[in-house]
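Okay, so here's just one chain, in C-alpha cells, the form predicted alone.
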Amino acid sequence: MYLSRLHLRNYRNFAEQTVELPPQGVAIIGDNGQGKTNLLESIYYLEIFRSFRGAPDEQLVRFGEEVFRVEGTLRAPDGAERTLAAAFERRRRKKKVTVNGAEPERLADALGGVGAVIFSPSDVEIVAGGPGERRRFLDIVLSLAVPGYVASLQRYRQALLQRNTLLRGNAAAALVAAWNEPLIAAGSRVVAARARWVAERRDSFAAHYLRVAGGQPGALSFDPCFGEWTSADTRPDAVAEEFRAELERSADREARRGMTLVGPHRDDLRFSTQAEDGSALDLRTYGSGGQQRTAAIAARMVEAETIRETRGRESVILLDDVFAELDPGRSQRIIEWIDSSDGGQVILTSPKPSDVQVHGHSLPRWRMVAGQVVPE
C-alpha cells in the first residue's frame, strides 16, 4: 500500500494543492522556504494527527483562513483504496478525522493509517535534546505499534494532572493518595510497554548504528524513573508493585515540592557509544554532532522496522533534507538501507538535485515553488 493522492486546502502555505504520487515515490526539489517540509508535514499529519514539528493546529491553518484540510488516498497492490482525512477549524478549535468518510469512534483508532516514518534534521533533538524529546519519540512509536498504549498514556496523564493539582494546592495526604492507584494502573502499562520495546529493539538499533556509522558501535537502553526494566517480558504487575513502593517513599518529598516526582513522565532513553577505554559514552553529553545524528537516524530506522512488522507492509519513508548535514559515507549508507528494503515508497525533499540518489536515481523529480508542486 502506498500514498497515491494528496489533497491540501489552506494548510500552511498551500492554498489548494492536489498531487498524484507514483508508487516508488518522488523527489521534490526547491529552495528553502518554498514549502517542501510543509508538504511532508501534511503527509505525516495523517499518520499521527499533529505536526511532527510540534506546532499547534492553529499554526497549521493558512494565514487569513479559518479551516485547513488534508486528505490522502492509499492504494493497495490489488487496486483497493482507503481515504484518510483530517481537518481543523481554528475558531472552534475543533479537529475532525475520517477514514473512508466515517469518523472513528476514537482518534487513536485511526493512528498509523499511512504507515509513514519521517527523517528530519530536527531528529537530532531525540538524542541531543531533553528527556521530553525522547519520551515523545517513544510515545509516538508505541502509539502506532502497541494496541492500548494511547489509552493507557491518556489515563496516566489525566491522573497525573489531578494528582499534581492537589499537590500544588497543599491538599491533604489522603486526597493525594486517592489518585495513586489510577496513576499506578495506567503508568505501569506505559512503563512496561516502553521497557519491552527497547529490550526487543536494542540489537536492531545497534546493527543500524554500526552500519550508518561505518563500524562504530552504538547502544540504546531504557532509563526508567524507578526500577530496572531491561527484559522483553516486563510485566505491568511487577512495574505496578515497584511504582507503588516508590510513591510511598516519595510522599513527603512530593508534598514539599508540590509535584509528582515518580512515574513514566520522568522516564528517559539512553543513546551511547563505546569510549576508547571500553566504557559507555553518553551521546547526549559527549557525542559529536555526527554521532548524535547517526543515533537519531538509527532510531528512525528502528521505528520504520517496528511499523513494518506491526502493519505487515513497508513504511512510507519521508526524507526531509536529511543528507544536508551528513558526510558522504553516512548518506550513502542511508541510501543503501532504503534501497535494500522491499521497494517501499520514498518521498524526499532537497534543495539540491545532486542529493537525489535513492532507488538508483529513478525517483521522478518535481519542483516546489511558492507552495506549488510542479512536476518536471
Contents of the next structure:
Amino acid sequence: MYLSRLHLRNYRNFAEQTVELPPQGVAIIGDNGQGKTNLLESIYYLEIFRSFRGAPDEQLVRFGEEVFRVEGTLRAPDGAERTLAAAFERRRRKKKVTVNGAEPERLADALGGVGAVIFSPSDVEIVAGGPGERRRFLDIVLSLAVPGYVASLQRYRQALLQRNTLLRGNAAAALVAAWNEPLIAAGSRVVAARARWVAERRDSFAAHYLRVAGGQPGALSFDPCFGEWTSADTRPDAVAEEFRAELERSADREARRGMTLVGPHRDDLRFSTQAEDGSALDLRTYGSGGQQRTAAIAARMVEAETIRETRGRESVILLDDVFAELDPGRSQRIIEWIDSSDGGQVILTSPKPSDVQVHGHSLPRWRMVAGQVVPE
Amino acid sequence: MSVIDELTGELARLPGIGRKTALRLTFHLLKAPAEEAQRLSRAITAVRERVRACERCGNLTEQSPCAICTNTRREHGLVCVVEEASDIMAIERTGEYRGMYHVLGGRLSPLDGIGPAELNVRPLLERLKEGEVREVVLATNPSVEGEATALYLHKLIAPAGVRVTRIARGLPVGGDLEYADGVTIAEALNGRREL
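Output block for the form predicted together with its partner chain, input the form predicted alone:
Next comes the full complex, this chain leading.
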C-alpha cells in the first residue's frame, strides 16, 4: 500500500496543492522555509491526526484562513483505494476525520491508517530530551500498534486529572482513595503494554543501533516509575498489585505534595551504550550528539518494524532532512536498512539536490518553492 | 427579534439540536395544523408543572413518592443506585429488575466541583438506616467517574452491614468478540464466571 495522492487546502503555507506520488516515493528538494517539512507533517497528520511536531491544530491552519483539510489516497497492490481525510475548523475547534467518506465511531479507530513512520532531526529529543518526550514516543507507537491502548491511556489521564484535583484541594483521604481503582485499572494496562513492547523489541533495537553506529553496541530498556517490568508477558494484574501497594505507601506523601506521585505518567525509557569497562552509559546524559541521533534513528526503525508487523504491510517512510546531520557512513546504512525491507514507499526532503538511490533506482526529484511542488 | 427567531433560538439551545435543525422544526410547526403546535406547547407546560423528583428515590414522577416506591409488590430490600433518573427508564425497560431505586443526580467529578455533598448521598444513607434495605446495587456508569463514585459509595455503605454489589461489565449481548475493543474484552475476561 502506498500514498498515491495527497490534497492539501489551507494547511500551513499551502493554499491548495494536489500531488500524485509514485509507488517508490519521491525526493523533495528545496530551500529552507519552502514547506518541505509541512508536507511531511500533513502526511503524518493522517496517521495520528495531530502534528508530529506537537503543534496545536490552530497553528496548522494557513494564516488568515478558518479551515484546513488534508486528504490522502492509499492504493493497494491490487488497485483498491482508501481515502483518509482530516479537517480542522479553527473557530469551533472542531476536527473531522473520515475514512472513505465516513466518520469512524471513534477517532482511535482511524489511527494508523497510512502506516507511516517519520524520521526527523527533532527525533534526537527522544533520547536527549525530558522523560515526557520518551513517553510521547512510546504512547504514539503503542496507540498505533496495541488495540485498546489509547482508551486505557485516556482513562488513565482522566482518573489522574480528577485525583490530582482532589489532592490539590486537600480532600479527605476516603475521597481520594475512591479514584485509586480506576487509576490502577487503566494505569496497569498502560504500564504492561509499555513493558511488553520494550521487552519484545530490545533485541531489535540493539541490532539496529549496532548496524547504524558501525559496531558500537546500544541498548533500550524500560525505566518504570515503580516495579521492574522486563518480561514480554508482563500481566496488567501483576502490575496492578504493585501499583496498589505503591499508592498506599505514598498516600501521605501525595497528600503533602498535593499530587499523584506514582504511576505511568512517571515512566521513562533508557537508551544506553556500553562504556569501555563494560558498564552501561546513559545516552541522555553521556551520549555524544552522534550517539543520541543514532539511538533516535534506531528507535524509529523499531517503530517502523512494529507498524509493519501490526499492519501486515510495508510502512511509508518519511525522512525529513535526516541525512544533513549524519556522516556518510550512517546515511548509507539508513539507505541499506530501507533497501533491506521490500518495497516500502520513501518520501524524503533535502535542501541539497543529492542523489538518493533506493532499491537500486534514483528517487524521482521534485522541487518545492513557496508551497508549490514542481517535478524536476 | 421576530417570534420566528425567538423560537428558533430556544430550540437551538436544546441538546443535540443545531441552528439548522431548529429552523427546520420552526418551519414544520408553522406549516403543520395549529392543533399540532398547541399540543406540543401544552405537553411542554404540563411536563414542567407536574413532574418533579420523588421525595424518596429522586425518580422523576407526577406523584411523590413515585409509583415504584409505593409499589408493594416490588422488593423493598433491594436498592439500585443510578446517576440520573433517565437510567431508571433504561433499567425498567428490561423488566428484569424488581427492586427500588436511588438517583444520585450525577457522579463524583472534582474537575467540575462535584463532591459527595453535591449528590444525593446523605438521603441514601438515611434510607439505609431505616433497616429495610439488604442489598445496594451500584449501577453508576462504567466511566472513570462512575467507577470512582461506586467505589466511594461502597466504602461508605459497607460499614452499615448492607450487601453492596456492582453491575457487571463486559461484552454486549449480540456483540461479536472480534469487533469488541481491547478494554471491553479485558474487562470481560477479568469478570469471567464459572459455567
